[in-house]
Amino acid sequence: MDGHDRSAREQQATQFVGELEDAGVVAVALTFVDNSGITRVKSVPVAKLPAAAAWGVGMSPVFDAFRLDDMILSGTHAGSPVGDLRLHPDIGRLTVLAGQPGWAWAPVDRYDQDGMAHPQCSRLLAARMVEALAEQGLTAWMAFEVEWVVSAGDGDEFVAGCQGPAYGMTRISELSDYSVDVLAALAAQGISVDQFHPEYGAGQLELSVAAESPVDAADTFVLVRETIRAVSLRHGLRVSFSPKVAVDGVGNGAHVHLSLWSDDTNVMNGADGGFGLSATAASFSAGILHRLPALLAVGAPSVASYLRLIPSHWAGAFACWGLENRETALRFITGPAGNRHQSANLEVKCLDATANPYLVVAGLLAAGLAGLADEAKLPEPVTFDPATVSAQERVAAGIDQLPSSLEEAVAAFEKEPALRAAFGPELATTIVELRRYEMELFADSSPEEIAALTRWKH
């Protein structure tokens, strides 16, 4: 980051300070996710958003080494109190939040005082990977699904906010006011919301959002979920986004829509390959699938993601691929005749909420770049339930399970050359660290203390 580039971002966010000013805001929420998924913030108030841009906001390193419950890992490259980052807000993506009145919000990147990007930056890097795809002359948009749940409760216990059947209008009606709230602050954010409608959960919700490129994908996550909780909070409800709420539940994903595309082209669709699917995307869409386990590590890098990475749950506890089959990690959809040349997109299943959506976003296109390199295979499609055949059966299809434990995801991922490549070492190995610190604060618990701790969190 030079002068130059300073300037240039002052002058930028100098041009929205009177336009928040007229909209009543007093200060600007500066995020980024940490590496073990939460969302941190610094604000300032809106005269000193242009200065903000230009020199950044003092951030100390040590948010990298944050563990879900606050405790700070003292790891080989995070966790000293030594040293500042500066947090440098996208005014690109400075949004007036509906759901908080006064308050509006930009994601930010961290750079050190010399101004060099921070290795451990995840938004960087997810830039960085969206580069490395465009030198293969491809884009991707992609997509996050957003589940939670609402909870009427006054204390930690969950207690469903409504108590219509799954997928029933009932929820609708009980929630109305609410749901109707949520969608109209989104809209005035700019948000794109394609559906919105009860899941299969006690107290379950779930929307999608229209496909942007990766890292507005990412941004678009982190900003559709704290809405959600600010309004929840404005109706007295709480939310989570646990992907285990309740033992007994069948808990909250955080599914990605992707799709490839080589200028004006979606090359998921049109071809000679299964499904319409190019050699590229069929190549791309292998090294994603060869390279699950390993991504597994920061798509769902919780001890309570295996709580809901179980087979015959939908959630995709396997690593195969199939056309609309809900029970595979990687779920093809070529969407309606007339037009799939738009719609068609590969679903990841496999992930959920605590994770940081910048790191998906990175280990999703460095494992298809992977793929693409190694000009990889798709192995043949999964046509039913894994789950309802044999071990012997599956090991002669070519399917395996998935890690049921972040353990076997971790070790999983520092087997996987690719991935920590692409993210660098000083990011790769606090991973690795970071997911056995939770692993240790977990060791002697049951799933109920697993899903009570977690529940809230994110």
Given for the second form:
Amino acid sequence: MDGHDRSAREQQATQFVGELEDAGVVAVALTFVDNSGITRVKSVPVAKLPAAAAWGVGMSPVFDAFRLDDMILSGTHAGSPVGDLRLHPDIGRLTVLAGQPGWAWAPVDRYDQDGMAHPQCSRLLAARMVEALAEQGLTAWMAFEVEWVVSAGDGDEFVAGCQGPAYGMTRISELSDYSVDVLAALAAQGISVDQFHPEYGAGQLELSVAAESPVDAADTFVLVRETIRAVSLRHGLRVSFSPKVAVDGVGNGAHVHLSLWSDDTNVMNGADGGFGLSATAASFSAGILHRLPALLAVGAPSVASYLRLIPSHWAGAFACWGLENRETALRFITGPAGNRHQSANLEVKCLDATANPYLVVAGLLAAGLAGLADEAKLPEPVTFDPATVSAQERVAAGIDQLPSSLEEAVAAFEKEPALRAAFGPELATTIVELRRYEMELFADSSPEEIAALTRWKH
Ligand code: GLU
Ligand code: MG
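Form predicted together with glutamic acid, following the form predicted on its own:
Okay, now the whole complex, with that chain kicking things off.
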């Protein structure tokens, strides 16, 4: 970042100060997501936003090493108390927060004091992967699905905030004002919600949003969750996005929908390959499929993730793909006839909201790009629930179960050159060290203790 960039940023932010003040905004929350998937924040009064845009707001690089329990890892490339970074808000995403009157929000990129990109900034990494895809003449569109539970209790126990049955209209009646407030807040913030419904688990709800460019999709995932949290608190509800809120219940996923475009054409539709996939889209998808075990170290990055990622829970616990198959990790969706040129997409189901969404975006794009480079081929699609056939039949069909522990996922990540190269040595090492720490933290814990300690963090 040079002097020209700084003054352009300052001017851009200055244009919005009056508008923010007219909207009653007092302060702007500047967020990034750390390597443990937790959204961390600094804030500035509105008048200081232009200076923050130009010069950044100081924050220690130690946050790369922040752990789930707020303790600090003493890592190879992270955890030192020495040094400083500058948080530069992306004014393009500046949003007045409808669920938190007096507040606005913007996501930040992290640079050093000389204006150089911080090697462990996941948002800048995601943007670099979008550029690498553009160099191949391709664009990706993505959206994160948000699943959450509402809890009515005062304490740390989960007490379902509604009693109606799964997918039942009763839940919408019980939570009628709350649901309207969530949807109205998102609409006021310019978020294009596609659908909202009660989910399967106790107190569980789900909301999906329109696809956007990948970095925007990750920003939106942060904004939607914080909006849901703020509205929930105003209704006396606590909210959890954790992969396993109650050990015997169904988990919260954070599925990513992804389509690949070339010259305004969705290359996941209209070609000769299976279900209309082009060779390019098939190689990109195969690149993701082959790297799913390693991708889980960023996409299902907590010990609690593996309480969720089990067969027959629609979490996508098997490394395979299929058309509209909710038990394959990759569910291919054509959408309705007549709209497939728009709607065909790949849903990556095995991910959850303990992940940093910018790392998820970066990892998926890096894996897809590696698939393009290898001209990878997709295996046969799977047309059944892999859990319903014998282990021998799964072997015959070439279906592996995905890692059933964080340990297995980290081992796969360490052996995965494409992801490690894309992330760079500093970030890749920090990710591995943080995951190892979390494994140690929970080494002697019961599933109930793991669920309890993870429940309110993300
Ligand atoms: N809650 C399920 C999960 O853990 C997903 C249900 C669905 O397919 O929407 O991913
Ligand atoms: Mg769902």
